[in-house]
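First, one chain by itself: the form predicted on its own, in structure tokens.
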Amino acid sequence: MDKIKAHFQTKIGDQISEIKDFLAAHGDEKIGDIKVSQLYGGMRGMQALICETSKLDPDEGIRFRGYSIPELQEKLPKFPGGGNEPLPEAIFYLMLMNEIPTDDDVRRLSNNWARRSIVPPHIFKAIDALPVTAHPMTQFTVGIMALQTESEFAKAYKKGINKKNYWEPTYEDAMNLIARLPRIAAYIYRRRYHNGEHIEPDHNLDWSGNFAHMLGFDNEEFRELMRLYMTIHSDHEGGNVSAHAVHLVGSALSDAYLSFSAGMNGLAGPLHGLANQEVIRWIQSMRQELGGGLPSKEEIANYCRKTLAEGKVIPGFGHAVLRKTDPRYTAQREFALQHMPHDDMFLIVSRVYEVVPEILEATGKVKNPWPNVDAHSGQLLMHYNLTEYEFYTVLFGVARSLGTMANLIWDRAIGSALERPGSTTTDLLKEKFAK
């Protein structure tokens, strides 16, 4: 058994004692009451489930393990010989095991990873019977299904296993996995974008490194992108499209490849992930139709209003919980002020986020006006050339394996319950109203 694996191993019965004392205590009582209304509008804000790694304050944003970004920025390790970003490796073990990891944790991790990446031929030749021009998040959900034949929860569940014993394929399954999405992320990016001139991978680089390199991206700058950028998009709690999608999917036991593939899936829609490629389609419709260049603060002010007048929405603000400016976004633009700050497309960016706020508000229909991870995350890829946006979903559902995977570990080691809520009809709510 690997180190890392043997560490977690002695984390699940502390776990499994800790919430069986709770709801010992105090599994009877109440946390809420469900309003009519949320029955209608998609459950939310109903706390209705667990999620460890992440929590999504409205007023202070994400925190990952009582953690916030920037403190996640100064305490997780960075990449040896001058990295400012965080490692996604590091991450990843602060999610899994609850404490901030060392230098040789995440080394020791990122080594694992390495040893884990190759990518089984059949799964290339799946992704390749796919037109060429499918969506890049097509391809990538058809490639993690044909990794499924890979599962070791699979096997051992067919041979039969102790449920005290499912999290131990569950964590060869997860931890397999995110170690070769980046590769076949990548090998779709080359296929779709280069020609299939594919690059093989540099195991002496970190995994978002090196998953930069099989790209095509070696800048020193676009590697620490993809640090940041994995870290930042890495988990965001358990109730989003994505995470509550592999969570519910593997409540049914199924394995790591199932439930991720579903978790994507719902990642590939406007309403989630791939708001990112929305948000630079429109702004490059809107510096087209204002005839290029850098448009003023009035022109862009009145082109969001006529986007807004036509029945659309100004894509990259607004969320559905948080009440601020997303951390996400804030880490992201300062980012972009170090390295870019005269860039184009982030100074459009910086003038879209100091008059959007104001506009949205003034229509009386935005609670949260403000701008989200998806608001910023484009400009930066643009900026290193990453042009093909088509292709961030992927990014982000690399980057989403780290959260959804650590708490589906979890899921099986403390053998979370299926998840099956009750449902009525309008009926029988207008009779029950009526007496």
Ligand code: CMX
Given for the second form:
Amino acid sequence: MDKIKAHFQTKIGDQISEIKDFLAAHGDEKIGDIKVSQLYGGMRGMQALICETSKLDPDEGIRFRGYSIPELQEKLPKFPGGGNEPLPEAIFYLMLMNEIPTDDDVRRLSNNWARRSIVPPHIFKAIDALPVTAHPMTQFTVGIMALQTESEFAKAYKKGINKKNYWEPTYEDAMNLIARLPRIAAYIYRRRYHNGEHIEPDHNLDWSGNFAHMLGFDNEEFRELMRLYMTIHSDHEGGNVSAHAVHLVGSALSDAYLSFSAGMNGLAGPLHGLANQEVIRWIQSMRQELGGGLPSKEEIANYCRKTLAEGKVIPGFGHAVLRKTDPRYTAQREFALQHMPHDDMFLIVSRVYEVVPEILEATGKVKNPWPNVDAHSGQLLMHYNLTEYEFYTVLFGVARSLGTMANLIWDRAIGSALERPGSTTTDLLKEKFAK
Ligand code: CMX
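Moving on from the form predicted on its own, please list the structure of the form predicted together with the named molecule.
Every component of the complex follows; first up is the chain already shown.
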């Protein structure tokens, strides 16, 4: 057993006993009441899941195992020799182990993923069966599904594994999946936008540095951006569509590949991860309509009003839980201020930030008028010439593997239950309240 896996194993017993004792003491206590409006309103605000890896506060934003993004930027190991941003290997380690890793832990994890990263040829064939113009997220989920043939969990289940050991092949699947996703994503990018001219991995680099390299970006500043990007997009507690879908599908003992591809199908929706491409599309069509250049605040305001009047959303703004500016937005803004303060698109994104909240607030219905993670990420990518915005959600997806897979390993380790909430009908509810 590898050292990382063995270290994880030491944590399982304690966690199981902690939950058991907690349930024995408090299992019958209530944590809230459910309103009828929540049943029709996407279960907003209903605490119905356990997710240990991160927690979202409406005002403060995300904390990963208790640490805010600025704290992670300070505490997590960086790329040796001058890196400034946390390594995604480190956030995965933190989410899985509930421990800040050492430089050695992170190096070991990087090497472990590099060893697991070979992608079998049939994955590329499955992707190649799609038209090259297929949306990159479609190519991505097909690639993930094709990889399911490699599932150690599915093989072990077929042989008849004891449920106490489910976590072991799930750990193998999760680690293999994370290790292979950058190659699959880069393959899709090069296939779609660079005439299928692929780039061999460089295993002297870390997980995100190598990903940037395989995409065709060897600039150190871009690698730093990828490290930050992968870290801040990795997890956002348990109830968002992608994380929840992975957990839900995984609760049927579907393996890591089946579960993760379900999450990626959710991420591909415009109200969730696809919003990152929509933001750039929206800004570009505004610029086109205005004849280019830096739009004035008044022009942006008019364009926002037009978007709303057409019954569309302003992408990158609003959130189902957050009620303030997303700290993931702020982290990206700080990166831009440090590396590209005069970039045209950055100036537009900043001006949009000054204009949109007031307009959304004036609608009287938008609960959170502030920007979310997707309002900024595209601008940073555009700056380094990753301009093909339909690819952006794939980057989000690669990052999301870190949180969802740490959770899936834990789900199997503690024997999480099959998810099966009840549903009712409008007639039954009417009957209940008529009495
Ligand atoms: N532009 C226009 N209208 C918006 C809006 C926006 N950015 N955000 C919310 N609203 C509208 C909703 O559509 C809803 O309208 P109706 O009552 O007519 O249906 C109303 O305001 C109330 O919505 P809410 O309670 O404030 O927000 P929800 O929890 O229902 O939805 C979200 C949250 C993110 C889907 C929504 O804010 C939105 O559509 N934003 C734009 C898309 C986006 O940026 N998504 C990415 C989110 C982050 C991520 O998952 O990656």
